[in-house]
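Consider the single chain below, provided in structure tokens and representing the form predicted alone.
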Amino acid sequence: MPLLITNGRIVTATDDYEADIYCADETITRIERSIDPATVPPEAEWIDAAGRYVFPGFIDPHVHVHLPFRGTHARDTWVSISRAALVGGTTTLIEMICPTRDDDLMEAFHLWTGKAAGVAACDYSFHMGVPRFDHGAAAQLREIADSGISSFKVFLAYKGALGVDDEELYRTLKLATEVGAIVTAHCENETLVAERQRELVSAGRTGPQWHEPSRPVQVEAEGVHHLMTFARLAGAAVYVVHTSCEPAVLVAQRARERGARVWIESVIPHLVLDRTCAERENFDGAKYIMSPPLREARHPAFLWDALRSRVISTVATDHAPFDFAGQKEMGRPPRGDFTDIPNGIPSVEHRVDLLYTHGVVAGRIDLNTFVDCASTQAARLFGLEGKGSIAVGYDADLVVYDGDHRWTVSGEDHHMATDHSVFEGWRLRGRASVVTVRGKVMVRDGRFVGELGGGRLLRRAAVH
């Protein structure tokens, strides 16, 4: 069905005026300053956004849906993170696909995958995560970027489960180089965080409190230097996935001043969160365990002013679902430790509010920065073609959004699965009123109106 929304404030990563769009066959193919109705078909549905922003359909770059954590697995399916992704306004989710070193490669593409096929609401694609490099593996990393993943994800984490070590790492960062893909990269150093782990616990510090010093700036830092040195000599692109701290912003910011192609992602999570939420009593400092871990206080305010000056390119969630309930409770001492909890804080559904609220309304960033962050660029970056911005021909993903409607948050009636939300009880301002996929309206009110299934596996450009 045709879609006519008039009267909106149109912003994208650089522009910001009033007009009307008009949209047919899955794209836009109409802005003007204003379209007459009459010029349309009469069946086209029509939506005032007088005194509301259009937005482009954001993009989370960076999520867990199907997530094998201990012989347990994260909550959500596709059904429920294409809901609350869309509810939130995120039209656009590319997940990690997680192999461990003992997996094909090929099987778990297609494992993943499988997953979301037939299933989604909102479009969708992934990063091939790379456990191992042997002859078997680049010949299936070459056929998967073949089929249109243009993206690979490292872990220089987690010894002997998902890292890779510096062979396997060099000689993927020359695959990308020479496929035109881009390397994604968690970015610590997992020997540092294997001995930290072992003394802390043998110390008895066994509390969730301790998980952020197990794995420290320093470490962090460490992760990300390493990954620049290896990007450099290998002619690599790399994107740093949810740094968390000024030392490794620091790092790569210098590197790529000398030349490296290297883009820095944040998370939401690190932006509005602090190290002291992972310090509550009663083992509720578990909800807010994940890695790189929260931070002291002056690190999310210096990740707000590298995402002011664009040094920070993107803003995604890292989301990974897990309940308390049965899941972070496996590192309830004295049965567990801060190792057995399942990293990860849900956060799909309210990334773009929370970063409205606490970036656009508290001043710390603008709406296109903003926009540029949360949509822009991750299109441009991961080769999501008509994806991230408003202009002709571009898919019809688009969110009408109410600047000042103001609301609380609730895990009671949120559309994520698991059982909690860390941001219980916050009040935000900002909400999506429409939310339309290629020209489907998805969304109303915050309320899912849409249909599953019709979501997109996106094949994407190699870029790079």
Ligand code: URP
The other form holds:
Amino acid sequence: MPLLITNGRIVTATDDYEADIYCADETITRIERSIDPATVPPEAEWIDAAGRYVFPGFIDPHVHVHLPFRGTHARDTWVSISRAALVGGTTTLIEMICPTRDDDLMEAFHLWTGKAAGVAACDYSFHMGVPRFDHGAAAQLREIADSGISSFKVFLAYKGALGVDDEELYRTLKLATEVGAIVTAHCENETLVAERQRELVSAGRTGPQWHEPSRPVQVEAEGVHHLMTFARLAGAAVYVVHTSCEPAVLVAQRARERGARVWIESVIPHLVLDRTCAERENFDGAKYIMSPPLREARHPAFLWDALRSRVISTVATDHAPFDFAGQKEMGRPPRGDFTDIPNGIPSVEHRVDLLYTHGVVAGRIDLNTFVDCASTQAARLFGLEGKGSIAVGYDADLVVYDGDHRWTVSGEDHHMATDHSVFEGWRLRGRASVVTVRGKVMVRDGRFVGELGGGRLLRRAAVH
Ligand code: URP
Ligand code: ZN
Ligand code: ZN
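Would you generate the structure of this protein in the form predicted together with this ligand, following the form predicted alone above?
So here's everything in the complex, that chain up top.
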């Protein structure tokens, strides 16, 4: 059905103006100061956006849906994550495909993509995980890249399971350069993590509060430095995921100044939470375990500054949805320790509103930066053509946003499949009033009103 949105304040990464938008055949076909309703078909759906912003659909370029961990699995499906993402204003997701060393890459690719096909309500794509690099893997990666998956994912951490060794890293980067793909990377020095975990656990330091000391900022900065060396020599474009601290950002920034093609991602938990959360009583700290860990409060402050100056390009979530009961609890002493806690903080539903509240309302970033880091940069870096902005010819992925709406996060009515949200009870400002995906209304006032299964696997251009 055609769609007319009138009287909105359109905000993109570069512009801010009032106009009406008309959409037909899934795309934006007219943007004019005032569109005469007599000039659009009578069946067009009409949304009055007076007093509201109109943003491009937000993009989360780093989520996990299907994520095995020691015999258990992350809780979301593409049904629950689609609803959660859309209610939160996110219209496109990119999931990490995370095979282990023993998995066949093509089988993993079909396993992960198959879980979204015919089910997802938002548009989606994948970063192809590379846990091993040999002749067979190289051929499969070429084929996967040719099918429109123009980014790979490597773990410098988790060696022997998800992580690659140095020879494999170099060869993956070379292949990516050849096919125009960008390599996303989790940067932590695995040897240091393993040694420090062993020392801490054998000293009886087993609670969640010891997770951060097991992988301090130097461990992450060393990982980024390692990636920078390899990326420069291979000539590869790289994207450092979930950068949590000043030293890691500075290493990437300096490498960029010396010619490295590197972009930096931060994730919402690292911006709005700090390491004291992992000290909470009754094992509640386990909810805050992710890697790299939440840091001392001066690091979030640094990240906000780096976002404002656009040293950091994107704000994603690294949504990794494990329950507290039965999953995070796997690491409860004395039966377990912090190394047994599945890593991840579910946040896909609240990223945009947290960024608006703690970024825009708090005066840390302006509206254009908000749109740029939560939508436009992801579209640009990952070849999502027609996404990430509002212009004629672009997909009609739009968020009519009420910046004055005040509300409190409640686990009772969230759409994520997890049994908790770490943002439970948080007071937020701003919420999507209407969310559309290619012209179809999917959300109204916090309620999912769309249909499942219409989400599209996006064929992404190899822009690097
Ligand atoms: O703690 C995290 N980040 N969990 C998800 C897996 C990953 O490393 O991205
Ligand atoms: Zn990671
Ligand atoms: Zn991740």
